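Only one chain is shown below, in structure tokens, and it's the form predicted alone.
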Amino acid sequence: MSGKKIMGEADLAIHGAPPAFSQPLHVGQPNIINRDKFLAGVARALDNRWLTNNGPLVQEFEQRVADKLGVKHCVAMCNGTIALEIAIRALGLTGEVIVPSWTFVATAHALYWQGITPIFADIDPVTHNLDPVAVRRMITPRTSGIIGVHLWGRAAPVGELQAIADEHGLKLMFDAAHAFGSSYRGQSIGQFGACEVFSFHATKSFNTMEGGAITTNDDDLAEAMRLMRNFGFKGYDNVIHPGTNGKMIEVCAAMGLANLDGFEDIVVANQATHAAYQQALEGIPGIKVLSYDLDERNSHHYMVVEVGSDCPVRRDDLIATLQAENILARRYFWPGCHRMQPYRDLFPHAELVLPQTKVVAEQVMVLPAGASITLQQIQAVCDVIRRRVSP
């Protein structure tokens, strides 16, 4: 026995009482920022009957991200998964790709569908992200690229992973899901690799209401990824490539376009709310707060907390708790991808070589955050889990 403490029924509702929320509090609640600029947005797609194949709105949609990324090209796409997938083909990745277990299913989906397996590499525990001594362990003759995802948008060790991509010839991209107005050494991330591929869903800090976005510096590439997105179509009845449907619409243009301009607003708000929670959280035992380096940019949406061996209650346990009153905290990333299908019967013996993705999966939890919570809801949150812990 571990002597943490075993969550019981009577446990599941803090002292048998009401839940402390009567409405569930989530996690990834949308931020809608102005809503009348979207529908003036709405309205204008109406008007012009142009309501997608690379629109108005979607084309200064693309030139306002990379101006504000700093990069050349901006290729928007109808949502993340679709982007890396074309990312991927853009690149021409083949054989072995080595990516993080610890992320979202998508970025080794996004390979395994093309027919290119993902190699699982082993992360830091400290930062959550990949460990470039654990990709150099990974790489074998029929790897050709290296994906970095930047993780709760704290930037991937992108000097290190492209000495490791320089060194060996391979191709070097990044899944920057996360990472929409986060910076790597002061650059904006968006500028590093061959191409980084952003998702704009609901549940991000910047949203599209569904969306995606690959950024890069090379014009014959961006080039490639435009025909892709659009079945390979250069002008009308001239097919030059192959391709798929990946074009973004001009409804989801226009909540972007709404979206930027109170960006900074939802990052204000959610530095807050991370500072808040830090605060209430604050001697709880086993409780770590995920931090965020001061000296670089990030949208400090996600609440990420780890419960340590130390914690008197198990991780799962403390998540049940806080669901039982209204309170949906989540897992997130568990297992790992190389414990779900079809990774877990290719690989069946891959933690043997991913140790810290191990420990990480089992300890991590998010709880709600996002620029609509209040400090009251906050301070709430808190006390069921300081109450559940020390009683």
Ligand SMILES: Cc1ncc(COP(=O)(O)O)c(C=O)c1O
Second form
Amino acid sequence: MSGKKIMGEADLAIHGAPPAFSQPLHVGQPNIINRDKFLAGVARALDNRWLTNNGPLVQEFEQRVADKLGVKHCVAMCNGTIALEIAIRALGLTGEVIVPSWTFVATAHALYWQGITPIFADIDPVTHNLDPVAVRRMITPRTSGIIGVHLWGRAAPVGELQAIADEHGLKLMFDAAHAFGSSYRGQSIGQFGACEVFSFHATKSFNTMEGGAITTNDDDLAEAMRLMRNFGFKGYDNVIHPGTNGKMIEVCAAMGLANLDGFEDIVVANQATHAAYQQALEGIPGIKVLSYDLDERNSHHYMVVEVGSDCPVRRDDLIATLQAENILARRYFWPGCHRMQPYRDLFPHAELVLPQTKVVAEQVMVLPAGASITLQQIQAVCDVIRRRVSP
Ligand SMILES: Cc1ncc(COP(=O)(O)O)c(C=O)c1O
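Here we have the form predicted alone; I need the corresponding form predicted in complex with this ligand.
Below, the chain from earlier opens the complete complex, with every other chain and molecule after it.
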């Protein structure tokens, strides 16, 4: 558990009105599950004198992830963004690709960086995921594909998106950066579309410090992505394809192997955190906890709250109050990719077709969570919110 200290009565007496937390309480505190196993893995890499270039730890990691997700291939990468770029290239996407604006900007940048135009489609305000009706509306003769994002670990509408892709001859892939361990209709995320891309960044529920992976059941695609990940090398000094450096290093794979062992414990802890927040926030006017589908798996990693128009305090004022108390709540993805550069200049009127994205972006607040947060800390966070909203 965290060493973070909640101020007690003694502190109040000495300092007058100190912040609720003496140390900042962050969103996205890294989960460090099995330190000894990680260090043993690092020692193994050093003993092997094999630090990168598809080493034994990376190979073991890929096999374990593929087994866990029930997919044929897992191609480990240095991070999720490069993994997205490689997947986009391997699929041969060109022209325009439909994506949500309500996502981390890497989803859009991975396209734009390669001369492809991201076309932003609106979301379902309940799930925060792509709305299939909006996706259909954005298809043009230049559209080559769709990237669905499983936002907050909740599966995008996979079936509907696949039907649209099939109908229009489009490629479909998923940004599964948030969705390690999640499911769609009971089946593990990682198996859908042409391929799925994970991020194992330090802030994710499952992390390799920096890292990512592409999963696919397509042998040829996996082979192409392996080549692209390693400059196009097929064997020693034989380059047969253009490529980049997308390799995961052995130390990151050691972290992944250690964290895989304790992942389900993290999910259980996150579920308890979510339930505790839900209970402690109950009845505060205008504060709604984004719920997870109980019949699907989800790591419950993100503690997402919507501050509605019926809340007497504006979202940004509430965040300012929390931050003054050392509770570093965040807006997340605000104001939407379409209002970030270069997309803001490219599509100055995008908001007209993104009404739900606009509303959600103005309401979302993400609260500190993660495996190290305590029930006492959660209660303290919620007390600050309650006092501010209904004093
Ligand atoms: C939805 C989404 N896509 C892509 C990425 C990029 O992943 P990475 O930080 O591993 O490059 C992130 C994460 O940070 C993300 O949240």
